[in-house]
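Shown here is one chain on its own, the form predicted on its own, set out as structure tokens.
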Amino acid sequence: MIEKASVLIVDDEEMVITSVRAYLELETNFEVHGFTEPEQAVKFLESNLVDIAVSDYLMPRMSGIQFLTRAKQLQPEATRVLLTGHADKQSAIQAINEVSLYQYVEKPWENAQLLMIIQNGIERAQLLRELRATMSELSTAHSSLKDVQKKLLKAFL
């Protein structure tokens, strides 16, 4: 069974979370988790896998960049998107560099554009997880082959 894609939205404005959640629930079958407090979202990330984290830039106590930095530490494969009402190119560059930001979206956003970003971000996260799993399998297979090679050499020498 394929698990539902998981979307995390963090914004200190409840209306933003409600709006994005309602749109995604109408258009997709994604599991949507919304938090108005970034600290609660961090706790959620500690025990729940998400495919994409969408965060507001300006929030009290913890900025979007600080939150996404923590999200990257906890779940490096999860895609990170920053929402902002402030067209500040310097903060966008900072976010891209510090948190490997996937996308920077200005408020107000176009629903169709946000949906495409979220869908592509989910696909990216899932591909990264598959790649990591495949690399791990290859590493294990390589180690096994080396062991067999050593045993064969020992048997014939």
Contents of the next structure:
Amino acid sequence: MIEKASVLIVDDEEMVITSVRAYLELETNFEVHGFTEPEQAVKFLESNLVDIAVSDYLMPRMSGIQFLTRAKQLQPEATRVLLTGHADKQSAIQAINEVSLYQYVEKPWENAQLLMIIQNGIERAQLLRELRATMSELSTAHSSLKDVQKKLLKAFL
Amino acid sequence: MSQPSNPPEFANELEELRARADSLATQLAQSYKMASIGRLLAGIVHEINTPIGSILSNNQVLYRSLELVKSALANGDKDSLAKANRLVETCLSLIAIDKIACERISDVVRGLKTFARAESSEVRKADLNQQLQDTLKLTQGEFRQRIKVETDWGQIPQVECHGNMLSQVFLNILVNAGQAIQGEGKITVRTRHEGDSVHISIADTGPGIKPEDRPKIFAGGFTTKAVGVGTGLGLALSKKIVEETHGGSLHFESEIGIGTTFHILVPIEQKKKAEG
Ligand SMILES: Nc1ncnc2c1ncn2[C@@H]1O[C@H](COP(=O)(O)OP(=O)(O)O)[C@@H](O)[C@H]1O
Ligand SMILES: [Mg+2]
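Output the form predicted in complex with its partner chain next; the form predicted on its own has already been displayed.
In what comes next, the whole complex appears, and the chain from above leads the way.
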């Protein structure tokens, strides 16, 4: 059902990316794009569609919330997940409100839980995109109907 | 100190009072130490949870991969063997990650141990470059996001000292530097061998200390920080540890808008306490 899903992971720790990538490659056929520099991940998002963006919270220069805010501007349909190292509920709540976060996961993370969140997140993003595509199809159909209507009106009046 | 001989009962009482005061001072130092670790805890927890997350995840992947390798080997055909090979490569890279992750955890734990150790009255030779590195591990989580730490380790000899006490001094000064820096900034740690001392300097790019505050910062209880953030004890205790306990010196220079540098000088050898 899920088609060539694309997952973006941002964490300033290379080890997190390597571990999550190894797990996802073993259990799924998702495309995994990992970045240790949030700035590079933003560049990637500017020209590549992803279904879900998973970001660390504490990173140098750009926090996870700042990154996910950029991600939301660039690809609003992509699901956003925060991976936090300390049980900092306060910042998670702030994030949920600010970047309409889908989920937050605490480190150390549980692979099965992370996988479920990622799978659901991908499905959600793909459904949202489909919905948007259908809606724009509908509105084109609607406007071409209007055109026909106009022509008919012109022809008969 | 030459004292006029007190009547014995007064001498006893005085002795007892001194011992009580000493033990209170130790308790105060101890609880201050615990409080300063407590404040860094969120950062420390983050520093540890990241490698633990990796190790736990890798453990699962290694297990699954080896199961797959096993069945691929049982199949024995060319495709299966190629797949087994790829899995083994992944496993090897995860094992390398696990090693790094374990080292990261033990670095942090070593940093903590330097503090948790009971105050030893014993003087030992210590590598202060190593101790500073261990202490920086504790502040790393807290600083990570906004403060760049630059280090310049000089060739320094081992120093006879109470290592855990000096680590406490380093932590106090590093935490102050981190708290002083608003937003982004830099802390520079430098060590040098100078004559019969080791010179450690910790410089920050914070706002500097106001001229009217400069004479007060080493006084116990002086703080410009909010309740719950500052206690005003850090520098007073640090001064005592460096100067009274080790016969060294602790001073600073500060410029408004530029930053502050603390200088710690510790003699390489402790003078044998002249007794008798
Ligand atoms: N690096 C620094 N930059 C600016 N001010 C500092 C610095 N270090 C110490 N101070 C000042 O000295 C005061 C006393 O420091 P300290 O004894 O460690 O107590 P505390 O940190 O609990 O306030 C601080 O409140 C602050 O005003
Ligand atoms: Mg302090």
